[in-house]
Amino acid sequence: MSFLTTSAAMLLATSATAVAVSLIPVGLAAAPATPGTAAATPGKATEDTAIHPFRTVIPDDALVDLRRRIAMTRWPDKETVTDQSQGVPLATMKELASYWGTDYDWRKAEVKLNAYPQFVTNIDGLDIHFIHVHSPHPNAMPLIVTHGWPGSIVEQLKIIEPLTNPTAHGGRVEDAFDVVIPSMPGYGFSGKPTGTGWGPEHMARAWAELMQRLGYSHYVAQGGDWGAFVVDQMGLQAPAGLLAIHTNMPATVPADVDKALQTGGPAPSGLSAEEQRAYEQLVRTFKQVDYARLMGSRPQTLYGIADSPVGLAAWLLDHNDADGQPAAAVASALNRTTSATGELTRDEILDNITLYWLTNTGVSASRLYWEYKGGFFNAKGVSIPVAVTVFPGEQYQAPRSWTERAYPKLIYYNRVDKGGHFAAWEQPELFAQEIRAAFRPLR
């Protein structure tokens, strides 16, 4: 199957070597006041539909300024508890914050930045930042992959290469991607929105305006996270071009079920031992939320994130997983310096971190949640082809009974034996290795 359009596909048979040349150009610009550079000022409103290169190139004076605000921060007495149950140990915090302020290197996180090729292009009003990568291989299959919070695109760096050269990652030929990677409005070097508006839903009308832009007519979707919320209004809408969806953090949960949880009241009688697991998995995972409860309400009141690196550090570590809060998977990679399998490590979890903290999203990517009004874990109604993977590490397991139901035209479905919610980031050969296999019955 082709999945560009013949105009499309020209043009992206001679334009390769051009990009790759423009970059360099374009990064010799002066620095905008969103720091990064690229042909738009990233948050400025044009009507500029055209797709620009971009460079990521952070000035000198902000990684002195980060360090300075580092080695100056107040610290709060030590939790008056053995675990984490008041949130992040002061301990974890100053050993974390000695090698944050001392040894770590954003220069590193922007080669691994600068290795793919980088765009902006403004739709509705707002500047997208995305990646863009072409598979070596013909007829790939264009996916656009959502990220989520407290993510980034970082998140997704590391599924670049399998699925768009898999034959190097143990893959086919025939399952090769081109991957577009976009930032999420108000997150990273997106623009962020200076009016309401900019949910999940108005996500999903902008990915399909940007995959038309780059010229594919037909494509899938991925995400997890908030990503997942975007791919499940794509799956509602149904633009046209769009095969199909994958997500790792499905939305399942029947109505019944939901209600039960809101309230707080008694499981439905008559759930599986599966879906039983599934229901107490839930329980716990709204007790852990409260981050999200504030976010969604009183965005703008955590100035504090705005002005100290710390204190953003430590609101971005404090997400829940299946084990617990702070996610297991991201505090173990605070003492994991290197892998070998692809597990994170510190200065991945401070790649994300500080890219936060040199664009000044924590406040904007913490709005996400006060624009969303629906339910979360709930099914939405997509009767588009979905497949689903579900990730031991994830907040809960969805039964196969529950995702059978919400997504009638389920195409693929697994249970695997490692990952968990921060899942491309934490497992990426396995995780593209699901991501082959759920959108193979479409090629």
Given for the second form:
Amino acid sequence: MSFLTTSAAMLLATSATAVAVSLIPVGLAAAPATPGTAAATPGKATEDTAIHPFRTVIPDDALVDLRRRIAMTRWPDKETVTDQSQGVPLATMKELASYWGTDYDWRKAEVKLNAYPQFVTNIDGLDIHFIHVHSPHPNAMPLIVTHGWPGSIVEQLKIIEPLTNPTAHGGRVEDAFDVVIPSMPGYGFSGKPTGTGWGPEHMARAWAELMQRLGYSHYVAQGGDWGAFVVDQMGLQAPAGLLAIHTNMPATVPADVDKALQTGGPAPSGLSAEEQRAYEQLVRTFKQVDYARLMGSRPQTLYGIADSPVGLAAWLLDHNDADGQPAAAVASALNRTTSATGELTRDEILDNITLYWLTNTGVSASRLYWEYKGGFFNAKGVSIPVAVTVFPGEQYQAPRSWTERAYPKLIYYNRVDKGGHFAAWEQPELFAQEIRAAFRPLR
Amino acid sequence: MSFLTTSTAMLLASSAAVLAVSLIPTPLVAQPATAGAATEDAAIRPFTFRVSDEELADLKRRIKATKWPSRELVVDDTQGVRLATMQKLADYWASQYDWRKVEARLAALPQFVTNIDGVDIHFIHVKAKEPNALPVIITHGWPGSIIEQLKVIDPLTNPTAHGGTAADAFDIVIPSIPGYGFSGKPTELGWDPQHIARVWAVLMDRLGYKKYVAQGGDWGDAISEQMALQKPAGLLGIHTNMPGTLPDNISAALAGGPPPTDLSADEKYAWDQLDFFYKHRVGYAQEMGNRPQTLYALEDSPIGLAAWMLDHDAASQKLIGRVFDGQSEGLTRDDILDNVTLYWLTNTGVSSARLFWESKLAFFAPKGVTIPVAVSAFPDEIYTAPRRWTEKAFPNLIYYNRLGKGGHFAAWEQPELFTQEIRAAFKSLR
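What about the form predicted in complex with the partner chain, after the form predicted alone?
Once more the chain from above appears, this time first in line as the rest of the complex follows.
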């Protein structure tokens, strides 16, 4: 089937022109005026639906200032334990700062980002930044992939090629996707909302508008972390054209189990071994989400993460997964300088953190937790087709039984044997295989 | 009665000598307690703090270089301390605020350091003129420090100059909690409120006090209640302005459920306060309780530290907001910045947060204290302890009073009222 509306040909032509524009030298490109504001300046946003090319260009001053601040870091004394149980250890942060403040090169990340066509378009008064890569294959399936916190579009860079160009990455022509990777409002190069209301529900509506604006008559959506909330909301809203969603952090917890978790009660009786294990993982998770509770109640008070690079880095690093806090894949990446097989490296971790720093989005990103008043892992009632991949390092491994109940039109369920909370970032090949398999029945 | 042991005369003499030493110029003065370098002896050394000009210049430079987040999305403080408040604070802090003023006030007070269990404990120690003054050890909390108690020192030690009688006089000991202010930072585990309580008893013994009372709010309450449970020889009673009184059914209901239906007006008021606190304001304590080390930003960003400290309970945070809007009530801009600057200069943002990690105690549950307890219930405290809960929590309740004003930082905000409360609370134990 063709996923393009009749207007798509025009848009594609426009996009092609825009890409060309975006690759000409900096002076003529839509470069950010100041770091952080990028092309997307809330308030100045126009209501038009034009799609503007975007290029990431951070001024030298901002990079010099970052290095200066890192060098000037005032440190606390060492934790009083010999493990990570009090937070990110001092030695870890000092070693990271030592590299970040000297040899780390943001310009390399910029080159990686600018290798992909990026755009900005205004939706509901806010500039939405996105990467948009077309497959060379004509009937590619359009896919919108949404990152989470403490992530960004940096999480998804490694899956772009395998998804858009499958024949070069172990796939077939009919596995091809057109990929749209937006920055969530308040994150990265998207605008920062200046009023309330940009929760996952609103983002889901904005994503549908974005896909329509790109000329896609039929498409699928994918997400983990906040991206999972957004795709669940898209699934609930079921906009015209949305065929299905794939989530790597599914919300499947049955109401009685969720209630027991919230009140700290014992697990409901009758859980299978797999369910009991998920319950225990959730109990652990809810003990490791103080960062989320704080951002959910007092995001503005985190002035320190706007002002201190090391403060920001520690805050972003200390996200848990099933294997630890900080997440095992992230903690181990800090010691990995190169990776042949796609595992996270120190540079990738710093690319993501530096993006938060340069766009000044530590606090604006936190506000998403404040905006959202719903439950975390409870089943939301999505009735459109859903595909689920369960990664072993995710907050909890969604049992098949719960997943089938939560998503009555479950078209795909697979438990894979490696990968954690940042699945696309940690295991890009596996992730790409999952996306291909998940959406195959819909082609 | 006399509260002094026989060894006290000697100690007093040596205190006077060291006090003289502490007033000589900076280079000869004892420097802040450094954990690790601590000696194991029981000597009581004089202490004065003088920060270098360079450190003050660095602080101002950092404040001026603050990288700010965008403005909150709401027109109230429901997302945290408002940007306008922090920018007013930063402006005053960097341009007009003078740390040297409070440094001079502190230097005018007898301060000492003594090593207990390997950590240097800093304390202010002011004696009343009256020979039979009642010794009291007053413990601050988080995000407080000895700064909270400065205004009550003279009224308590010199009551006749402050509307009291000679019979109201106290000798005052105001320690800095380990990891806070000028006390050493523990490098080993185990400095929970129970340990600190034991150390306070050693301190009072070392000062020669045979009979004394203890007072505290916030962590100071937790420590004072632990002292009361440990019943060290000499502890006559405690006064708390943040008592642990919650009945079990209230604690259970707060974890997720409707309030019990049989609450009196006072109890409903307390329930609403607690429900609000646990739904909207306990995040700071949970974060520090589980991940204190991750708060690197508190050490590296003065504004990050200030915002984190200002955003304690809702009432005090709003009060501080009004102060920086130009109103004067309870606290001044200088009061607030004296306390924040003390944390900054002593680099204790993270070390103080560790107490939340160390403590496994429930904040507001009764602990089973059976010795005499006096309670002042301030209306703007995290919760205002109802009389019925308080009587049940403390079977030996010797004093209970509900005040018309004052909040979490009672001694700091309402020093006169607080002083009257302490006098009245302990009258029966003299």
